[in-house]
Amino acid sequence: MLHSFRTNAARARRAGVMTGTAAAMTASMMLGHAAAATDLPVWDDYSYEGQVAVMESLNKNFEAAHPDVKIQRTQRTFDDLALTLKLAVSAGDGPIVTKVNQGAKDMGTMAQEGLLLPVDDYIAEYGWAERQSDSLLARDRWSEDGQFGTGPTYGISGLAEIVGLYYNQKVLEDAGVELPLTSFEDFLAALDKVKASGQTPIAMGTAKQHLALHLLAAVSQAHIDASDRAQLDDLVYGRGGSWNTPGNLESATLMQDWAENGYFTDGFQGISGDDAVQLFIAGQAAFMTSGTWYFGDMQINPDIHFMAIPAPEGISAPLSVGGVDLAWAITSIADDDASRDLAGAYIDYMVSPEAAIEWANAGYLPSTTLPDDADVDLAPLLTEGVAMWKTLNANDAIGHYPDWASPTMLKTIDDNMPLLLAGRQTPEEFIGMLDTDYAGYLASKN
């Protein structure tokens, strides 16, 4: 059975008791009941130094305005928390507030055997959905009967993600390469001149974090047209379908020979991806397919820069790995009003206008709307990931992590990628691994 409850606030509006004075006195009683609970545990995946910063910051901000407040922070990466969050909620000594990626095998799970709660009531309370769209909204709804993209809302996210491709514009320039690249055989042709002048192409680390399946996914689904995505969007929200497409194709083809012949950084499956990043903030490499996650860390290098990976011939709309990242949820362990509406209250400051500012002003991609009047100076990247925001959102071409398909897809992906990319697997056999894995997730849905 899920988990429902309501805000005291919100059933007196629904009984149609509150207005003007009357309102502000509740919600000043429901946030003072809410301080009672005097440690907030929380645990997050920002481990980045900006992102740190940013979170230390808005901690600080939310326990002056909560006094009787301690956030106990755990800070966990994206692998850790993913191993741990699901075994800590159910032993009853985990979060109360969370991350957790809207896929099946974390969010999809969880709500399924009540350790989430639903945050609509809230997103109602709060007017999140005056902040997000639905369709962004929708990536952290799972049904009952474990339906990914309906039902109940389990969480809302304070960052956009766009996986892109990072360019060093000194490195292109020095290898006479003319930018800008506008289409994927531009693209293609930068990475040869790249290749040709000695320096290498693309920074990628494999050891740890998911470099190469960013740069599988986003090649691939620069493919796909934003009027003809709807192949993807049923694969991920567990419709049905298969991977085995010929952007899928092309791209898993694309890897293995960019791995065979030197156009990734040297030695790249004993190197993090972290590891790589620093190496291509340092410039030794032209490019780097990631996310905008790491806005904070690459403005250090004026000579970076962020653009969707161009379209294939016959492509108008190609669609962006992204959307938003990990959701703020609520666990199964606030089980009573007064940590729930805690909770609620600390994610809403999570989402707010004003998080979202300190957000852009460190060099992040916020999915909150910043205020028309907002004092941010955004920094050259920022404003590329802005600007390429607003066309994805206008050409409904945000696509999906393909790992959210299925609770072991992350699983299959990351044990066969190394296969692949030493020439173990061929394409064709990569992407039939793929199907396996996904065939065998519908069938246990049945």
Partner chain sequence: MKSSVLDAPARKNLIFLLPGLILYATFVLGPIIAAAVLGFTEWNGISAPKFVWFKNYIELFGDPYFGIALRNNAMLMFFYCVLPLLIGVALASIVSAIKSREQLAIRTLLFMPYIMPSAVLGIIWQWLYNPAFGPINQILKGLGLGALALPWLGDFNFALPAVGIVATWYYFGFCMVIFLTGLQRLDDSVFEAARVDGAGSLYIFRRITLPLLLPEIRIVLLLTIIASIKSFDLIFTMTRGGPANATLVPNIYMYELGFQLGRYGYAASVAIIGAILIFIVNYAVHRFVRPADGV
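Counterpart to the form predicted alone, namely the form predicted in complex with its partner chain:
Single chain only below; no partners, no other molecules.
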């Protein structure tokens, strides 16, 4: 009932647009202009300065190739997008093409409510599967009964993300650390050396953003060999399992130690993740664990390099947390073939090799493989990132963001992480909280 009301309303609105378009066409013919524009409302979350420049240029190129299309771009921050997207699309008013966060909270809910349309036809039509590996596309799949990782595909991403270890070569050398670090044990020894030299070993800020979550997951997943990844996949795709793994336990224990013994930035509880990035760029810490999305900011300081968290002994192909940025998706606002096809063409351009080159030139890591003969001038940091991305893809070693596992997981981790770091919760209790959250989600699905 509600659904039919919605479609009718959308149709009525669309009819209004059509009448408007027709009127505009008549007007433009009378004035002797070429053609009237079709509007394509697009929402994206590219809000950092460098990203905005790339998006504006890509949109301009698309409009140049489709002179009858006018892109109406709405730029939102990550939080702002999560807040308004569902509300807008379910009310029948919103973007035709949007970025949407994978995972149960956003993409999962929207797919099940019919607010997103499958893009499998366009994957076949444009051959997206040749540009990006299947394990990446699996992150955009939701089955009809709410199973993550299988079923129709609801989106595709333009940028790759790896959560890895940024390190400041100069700070490490000053502390007498020998590079490269080849094992997890080396990493731990390096932390102690930096601490002994009076510098801050790890830049951290937990007041905003999710640096602590990324460090926890990155350390934990470095303990998983790609050949053993099934357990983690099951967990994140909602097929069951427990968070009580040796990797999680060790990671939580280490983080508590680091917090209590001054390995993190002084006052980390009161500064945001972005503040910690500023401090790290200013050379005020030896390491920082975060994602490739900071490449643009990090390259200001040439001493900063990027690597995977080195694996403990016995693990040859460790997982790195990461994957892809929010996916481009088509919403239910696109309710006729013409607008769906236009949306498909837009997304195709956004994940094209041409767009990938533009992103790479701006210092960002594209998820679409760069053509071998591509005319790109990669910044040093990005060269390290591209190499890592190739290895990880070859090893099928791209891990997962733990917060995708349930709609409330991000909040559960955010609520309990400060307790863990302050020593008010044991690592076991902390992991117990994650298990409780997860069990609740599994129960609610059935």
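The term rigid core refers to the maximal set of C-alpha atoms that superpose within 1.5 Å between the two forms. Residue numbers count along the first chain shown, from 1. Remember, it's a predicted structure, so these values are computed and weren't measured experimentally.
A displacement of less than 2 angstroms separates the C-alpha positions of T412 between the two forms, with the rigid core held in common. With a cut-off of 2 Å and the rigid core superposed, R76 has a Cα displacement that reaches or exceeds the cut-off between the two forms.
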